[in-house]
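The chain below stands alone and is given in structure tokens; this is the form predicted on its own.
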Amino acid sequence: MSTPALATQQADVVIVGGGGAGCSAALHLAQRGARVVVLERGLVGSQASGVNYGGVRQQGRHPAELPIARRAHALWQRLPELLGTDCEFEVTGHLKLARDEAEEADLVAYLDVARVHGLRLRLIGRNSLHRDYPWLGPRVVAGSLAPDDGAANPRLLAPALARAAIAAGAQVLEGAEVLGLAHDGAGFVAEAAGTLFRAPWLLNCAGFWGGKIAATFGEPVPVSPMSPLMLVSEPVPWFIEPNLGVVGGNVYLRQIRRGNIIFGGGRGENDPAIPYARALPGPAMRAMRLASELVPALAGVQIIRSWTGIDGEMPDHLPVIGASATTPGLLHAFGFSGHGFQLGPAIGAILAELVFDGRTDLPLEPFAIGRFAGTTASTMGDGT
């Protein structure tokens, strides 16, 4: 019995991955008149973009990321205009804390980085810090406040971007696992949802699984699966206004207006081939202890839920962003190493500029996939 021929659909751009970057790219491309198809294996925002901590911070970024973070910050301010919702984005300030002299020196050194990029920071010494935030524990010796940073609900961003992209004319397909991907000489061909999607442009926004796509086109990269661990507490009276982080990043926490404390630290376990991820009790307990050191009033607060997902981690903790080194028309944006949530809206705008204009004003050289040329790819998983 013969196999029925697959339907064929022509597009201008096919995007693999329905996270924040992919859905933002779909929105910006559709707004400029492109025929866009987003192929998402699961649900929009179901992996790294939707299960993270929700920090919307510029402070602490690698200097190479700061220009993108600055552009993203401007877009976050305009979410109601762009998406019809603010995704619960709130400017709370981001207070990064030092727990010893070496960590305090790191805060001081970062002031020069921030100044170059126009990021407002205020260094706060121990006495002033404990006066202004009397709930901090005695181990905290200094802090750096980024007053313009904040937090949002990660469950809301990617779906809101997807809805706006659809309203602008994009096609967003959930449950559309990519079963085949190639370039036939005339353009890209992606098999998913019983259809062959053809387009001259392919955007690789597939998170950890972006490594498999890159390898398909002769660009293996050493991407590894990572599962940042998150927890949420029962609601308690609201008292923590800023989003809290620490030098070294081993714990972070914030309180939402409903009273729940959201905090994270450590890693869960995962199997990208399924895909599967879950929180682990050992790292969760350690994160709770570290959080209680920062804010002693959290000791004894009940945890009501924990979660994680799968993101791609690069050896240098910088994402891959920009044009393929092997295949014209292929653009990469993956491997955000656990800190891509805030960047997502701007990444989509950058990808749209690369498609339509062939350039962007932001420097992308530090994120080029060519920096991994000659390396061996890590475990890629079995799905895309």
The other form holds:
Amino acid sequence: MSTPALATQQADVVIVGGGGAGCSAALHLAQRGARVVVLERGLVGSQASGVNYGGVRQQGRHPAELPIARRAHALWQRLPELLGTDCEFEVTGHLKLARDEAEEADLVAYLDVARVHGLRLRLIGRNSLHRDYPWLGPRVVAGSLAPDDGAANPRLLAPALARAAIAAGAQVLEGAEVLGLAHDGAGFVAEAAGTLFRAPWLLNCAGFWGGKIAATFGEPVPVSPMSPLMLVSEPVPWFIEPNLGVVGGNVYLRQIRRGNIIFGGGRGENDPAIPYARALPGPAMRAMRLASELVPALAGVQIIRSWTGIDGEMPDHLPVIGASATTPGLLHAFGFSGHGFQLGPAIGAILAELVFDGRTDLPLEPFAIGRFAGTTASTMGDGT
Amino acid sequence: MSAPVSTVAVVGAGPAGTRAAEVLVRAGLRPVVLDEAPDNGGRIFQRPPPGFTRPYEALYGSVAPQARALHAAFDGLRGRVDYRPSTLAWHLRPGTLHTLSDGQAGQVDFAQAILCTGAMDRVVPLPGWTRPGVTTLGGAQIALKTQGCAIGRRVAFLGTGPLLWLVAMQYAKAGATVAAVLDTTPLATKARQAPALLAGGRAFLTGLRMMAWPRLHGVKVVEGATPLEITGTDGVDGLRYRGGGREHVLACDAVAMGWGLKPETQLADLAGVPFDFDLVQRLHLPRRNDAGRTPVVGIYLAGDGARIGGAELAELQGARAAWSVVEDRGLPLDLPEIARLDRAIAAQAGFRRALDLAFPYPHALAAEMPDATTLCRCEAVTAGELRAAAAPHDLNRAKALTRLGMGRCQGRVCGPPGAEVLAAALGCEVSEVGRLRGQWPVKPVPLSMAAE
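Can you swap the form predicted on its own for the form predicted in complex with its partner chain?
Next comes the full complex, and the chain you just saw is listed first.
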């Protein structure tokens, strides 16, 4: 007997990857009436968008990303209305710190970038900084405060987006690994969960694994797996209001209202084939030292857990966003290089516009997949 | 600073770890022996602090000879093992244990590691269990053993298993008032296992004596009890329970409770040992064979840290796992001794299984706990909140949504009862909701440990 034929299901859009971008795309597309199917290998938000630091930050982004970050910021403020939950998003301010003169010069230089994009920033000199934040360590010489930035609970975002998408009519399939993916001339065909899904549109929101999908359609990119490592402490009395970063990004730190200190820096180990990811003790201990240099009072705090996930990292640290250069109907949004959490909600909105309107107001040229044309390998070594 | 990579590491200096180290020394090796506690003996044979003079018989009761023998064996190894007390192993990567000692991070590189990580109390959260005055059975026993103090003046003992009866007896003998012994297992369940328990010989008789003791001394005993609530205003003033078809209130100022033990499997998990669901103990347990080998090369398991089997079995398994290490290193073996160990381990199987069945974890009690019960005490998550978030069949997702198991204990206490609550809410088997993912550190570590 031959194997039974797979059931076929027709959709308007098939989305591979149920992270923040994929689930947001599902929501925005379903809201405009599209028949949407999200195919997620594990559970929604299992990797980069669900197990990150939770920073919701515009400050410090590459100028090319700022328009998207600005749009995302507007969506973050509307989460309760869009999703029925705020995902614990709180505007705490993002305070980026300099530990020497060169780093301070970086902060100053970024003021012009921010001004062009309408991002409010306030530079704080050494004396004012230590007066306003007396718990900062002596090595900190200057800070730049983005009062509109903040943080959220990453574990809640993708599940909340998925719930809202389902309520809007989208189908979100968890435990649905894509076993086959092709364009048969008439449209895309994706095999998952014992079904052949057919659609004229395919959205590649598969994070690190998005590289494999791009390669399937003849446009390999140099994406590598990255696992930013995170640590969390026991709860201690609340005293750190802003989300803290540093020039260069080797440590970042925030305290949630219930008291836990969440911080990160450096990379963990991973094996995307399993997928497996775990924080590494060496880099973690470096992050601990850097954290207690920023905030010396943390020295006595107890660490209760570490974690990480897998994101895709591009050589230029910019994601791939936009239309495929080889296959009409294929849209990419992957390779967020460790800073896609804040962007996720806007990415979905942009992808929905590309599907329905064929255009978006935001400049996507810097993210075009064509910038890697000529690449043959789909992966390369860890780009730290 | 780190040891040469031919090192054998033994984690835990309790019954399993001590006997493992003994075999390794006999084979001409000098193992590194780590223990989180300041002294050896494990929880069951924990030594009192220096200066305490209570005799073995008072401290360890009927197992005093075993305690004395184990301590003597360990004392005989001093100088021949690299013993590192007060050392927490908080992570294990291939070939390396990451440690915390004197507030400083360190590491031990190894070729083989025998994990003898022991066990902790297994509890069923119930309304009021987070009140001051409520302690686990093991905690109550440690207070008595190492500090010579009781957890209250009038103590109720609640739970099931040999430890329930043992600690109640020890408290009474030490002069505390035992308000009652409430065993959640009906007498009939225990009686059904009596024929198989007979195989335990001396251990069975000891058990019978322990269970008869309260009755012979006028202590109230209720079997098949269903606890409803631990009451009180500041601390504990009573325990409400159902027994014999009626509701009762027992006056007490402290409650010691526990439903057997659960293995401390975090290091095995971090080492990558696969876990299987054990239908009898209703827990996911690390896979290993009777010789202590796991599917991960270089990682061996012994004692209660792998599966609850008690101190006697732990000693046998510790020695057996060490012989596996000796064999895997190509050193000469004592084959008659290994055969004796294998026979002794196999001979315990029937008795241990009967013991598990005689004192089952009351999973229905866990599954049916009232919505308002604090299930995760670190993060103050109620059973009702977990039920409301029960969407996919996955305990880790439920954790992500509710914070269950996200606090200081990292789900070591609330994980198994949480799985029962979630499975019941979803109408599936408890094995289907999985287990909480392990991450380092195994226990909290100070950020300052990284200082250079």
